[in-house]
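Next comes just one chain, in structure tokens: the form predicted alone.
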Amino acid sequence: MLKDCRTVWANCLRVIKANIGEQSFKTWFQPIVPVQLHNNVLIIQVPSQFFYEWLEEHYVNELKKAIYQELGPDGRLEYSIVVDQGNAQTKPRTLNLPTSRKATGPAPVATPAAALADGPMSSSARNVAAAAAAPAPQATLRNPFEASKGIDRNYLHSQLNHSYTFENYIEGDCNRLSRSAGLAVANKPGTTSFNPLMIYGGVGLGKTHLVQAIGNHIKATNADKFVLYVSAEKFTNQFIESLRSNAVQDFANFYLLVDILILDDVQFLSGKDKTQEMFFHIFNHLHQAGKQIVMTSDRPPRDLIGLEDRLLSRFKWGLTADLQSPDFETRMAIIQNKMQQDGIDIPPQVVEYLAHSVNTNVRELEGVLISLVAQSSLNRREIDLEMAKQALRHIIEEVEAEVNIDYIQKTCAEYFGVPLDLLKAKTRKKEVVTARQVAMYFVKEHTTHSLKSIGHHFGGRDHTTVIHSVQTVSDLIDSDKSFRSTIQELRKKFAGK
């Protein structure tokens, strides 16, 4: 009987599955697809260069295990990577790999003389051509940063804040993929295929933190290694005075020092035309001689408006990893990191009431408990509830005012006529249940907590356990008219609040 490859890979799953845990089966086997099954060699594509290694180098047992169980002693695994996802005109662009292949340095780019064969080589191009060839230069070479007091010797060069550490990076499911990608870039700076990193996410939600946590591991592990911060912004202000003060050969010197180049922000080298062939030449000179490139964005590349084609092209050369906002675990767990750092105890349930009244970002999470700390500090007053609610009245967005869980939990077991804390407990009796379940009906419809939060509030339970009362609610509302009506009573007392 012949096999196709979807049904043989989907049975590769299951081995697998039974063998690593579910968060890590889910971030690394289900992006992928079966593409190929041809004289028992299984071809699987994988979204990057990235996934590649790092099955390669976690899972490579296990994959191994499942094709020898699927196709036998003679079954081989090869990888389709996708190395440029395409566009509406053209197919994306894949490179095929067997498994267990060995390490090797990163792959050869165009010289800055070559990237421009279509044209007379420009004087960024001359700059950056003449820096590469020129003797290393002096300890006297103007440095275009200002050294700033107060800092650190050993990071007086590199511009990193020394407080970015990955220990104190919390780690949840909005950023797992990125700290990953961003610990094996520290541990292996420019010897892995994600050269460049590109960390893309919107505003606060701790890319900085990240890529300079990246850059203070490699300062700590590699102290030969000369790391470089700097936002965009920066990099085209000492651009622009290097040309003013004509000392742009003082500029490319200085830059192709650089082991490790960590470039903050790049959406704002948008629309200036000469900073990006200069940071274009200086990027094919690090990258090629194997120096590390990470940089952050507020988008995706693909949505980088007023980036030159070439320049956007490099940007996919490695990993493209996001950061979302943080869900009410990281919340809570950043909440928690923060004010022990700080040496503050503050209850559990103050913990949770600020982790579902700030659900933007981290540093509006951050804002909200220093300015908790110092109202604390300021009244001479233990930090509970009640002053959490008054002390931040103006800051966050007063909950109570809302069909918040607490309301909705409230008004069920008045009206079904159970005391309140069985709602959160174990019991299994007729009333509580419906109660139970009907509550967590509403919750899920009025507020936007994911279904582990919910179970959260009820007791620890889980998200499968709000799945079940939701669908139950949702039968006997079209199955039985009196509960029909026990719903559009509650739902009126909810749409007054």
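Positions refer to the first chain, counted from 1. If you superpose the two forms and keep the largest set of C-alpha atoms that fall within 1.5 Å, you have the rigid core. Quick caveat, the model's predicted, so the values are computed rather than measured. Compared with the form predicted together with adenosine-5'-diphosphate (ADP):
In the core-superposed comparison between these two forms, Q409 has its Cα shifted by at least 2 Å.
If you fit the rigid core between these two forms, you'll see the Cα of K426 move by 2 angstroms or more.
Once you line up the core between these two forms, the Cα of L385 ends up 2 Å or more from where it was.
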Second form
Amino acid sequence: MLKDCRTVWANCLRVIKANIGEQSFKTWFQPIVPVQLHNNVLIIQVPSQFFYEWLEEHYVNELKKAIYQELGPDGRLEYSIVVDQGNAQTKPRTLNLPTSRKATGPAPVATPAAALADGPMSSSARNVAAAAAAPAPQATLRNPFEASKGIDRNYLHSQLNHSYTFENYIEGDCNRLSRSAGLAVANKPGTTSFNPLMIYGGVGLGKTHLVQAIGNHIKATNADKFVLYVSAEKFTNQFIESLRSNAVQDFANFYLLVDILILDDVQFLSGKDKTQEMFFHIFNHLHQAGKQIVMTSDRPPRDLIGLEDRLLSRFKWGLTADLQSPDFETRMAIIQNKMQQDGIDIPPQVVEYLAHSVNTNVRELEGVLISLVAQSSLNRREIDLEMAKQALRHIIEEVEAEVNIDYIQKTCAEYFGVPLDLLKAKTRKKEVVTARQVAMYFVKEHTTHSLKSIGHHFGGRDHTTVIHSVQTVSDLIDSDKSFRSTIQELRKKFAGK
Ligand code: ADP
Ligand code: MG
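The form predicted together with adenosine-5'-diphosphate (ADP) is what I want next, because the block you gave corresponds to the form predicted alone; please supply it.
Everything in the complex follows now, all chains and molecules, and the chain you saw is the first one.
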């Protein structure tokens, strides 16, 4: 009888559900979509690399058991990981990885993800080191951005967005140093002392815009230079893919060709040792060859927990500059510039109202503008103060929701798969305790609640319990890699809103 993947997966879920808690099941198994069953290999799609690692780390035995029951001793499981959600123009991209164990296999087999997580330098990483030391080869390179292109540098695509320029990057006190350092680098890549240039600042403050502007400026003035913009996330995914397809050497060689490397959101490399190792070698090679490196991070380098010291100390070779939230005048100028760029007309008092009210970040400000324009054209109504107030009510509520204690508790409870009320109860069950400690840690980090008040919100606990929890979490972040990545993943939920 021919089985289809949905039926097989539904049966697997029944087996798994019987073996794990309801919340965990909801969190980790409901989002999975079965995509294919072929030759006894079941492929399931998971939303992210992190999700995959989590399943492999925590539920591999349950999965193994279910696959065995459904597909027998030859059954195998593979993951299809969504690595890029895509957009209207491009389809989502996925990456396939095997499970770390066969359904019946006695010994675990290392996967690319496992190789990445820890342990001694893998042979592929050694290849990278060798590649970094050798001069860039002249043939058979694979561009990780466009599968198997030849080596002609003219074809190498920069991955830049042309709409991010210095001209439309409004200067203010909040960004003066970063902007002028960026301009200096853009005018003389690789020859200023700003190498590497590291720009850091909170979400939506213009990091990506600024570093893309550097790239676009260099491309416009130095046609022969190979500028490459890549997010640290994409870099990581490409690296994993190259491990999977035995093309690590190609991956390294491709990056060694770059003249100006722009790596966005370098905090994403935290806790990813093998990827960091690869970046370290690329960094050294490019830097020695006088190539320019530009990076961004959402926090100052000293707070990049999970980044190796030797990499961090490299960042100090150049200049580190920050971006602050724009002041009122800069916000006004940004709105006016945006209106002009998009041909939007908004009455001056509305512009002023927006600049006064939205002081979190520039992305938020742009979001409000877009929603106002959309409402105005949908309702065939001119944008006025009333409409702006309506639009802002929604945004302001969201901003408040982001920092409050309820949101953090709810998010942590969901994430660890424990019921919210247990988080605030007396239970000392290990999984509840961990979730509770992590939630306390984030409340301390993201809100202004006193220790006493935090204790009060977690079932009337003493402030010393809160101190102990925060300390335990901090210690675990330092000592336990997988815990550290858990925290990083959660931190994104709070910082990325
Ligand atoms: P980040 O990378 O720091 O999260 P982005 O670079 O994506 O932030 O910026 C968010 C939005 O705000 C972008 O659309 C960007 O063009 C705009 N923006 C940020 N700073 C400025 C500025 N100084 N002038 C004009 N637009 C800005
Ligand atoms: Mg960005």
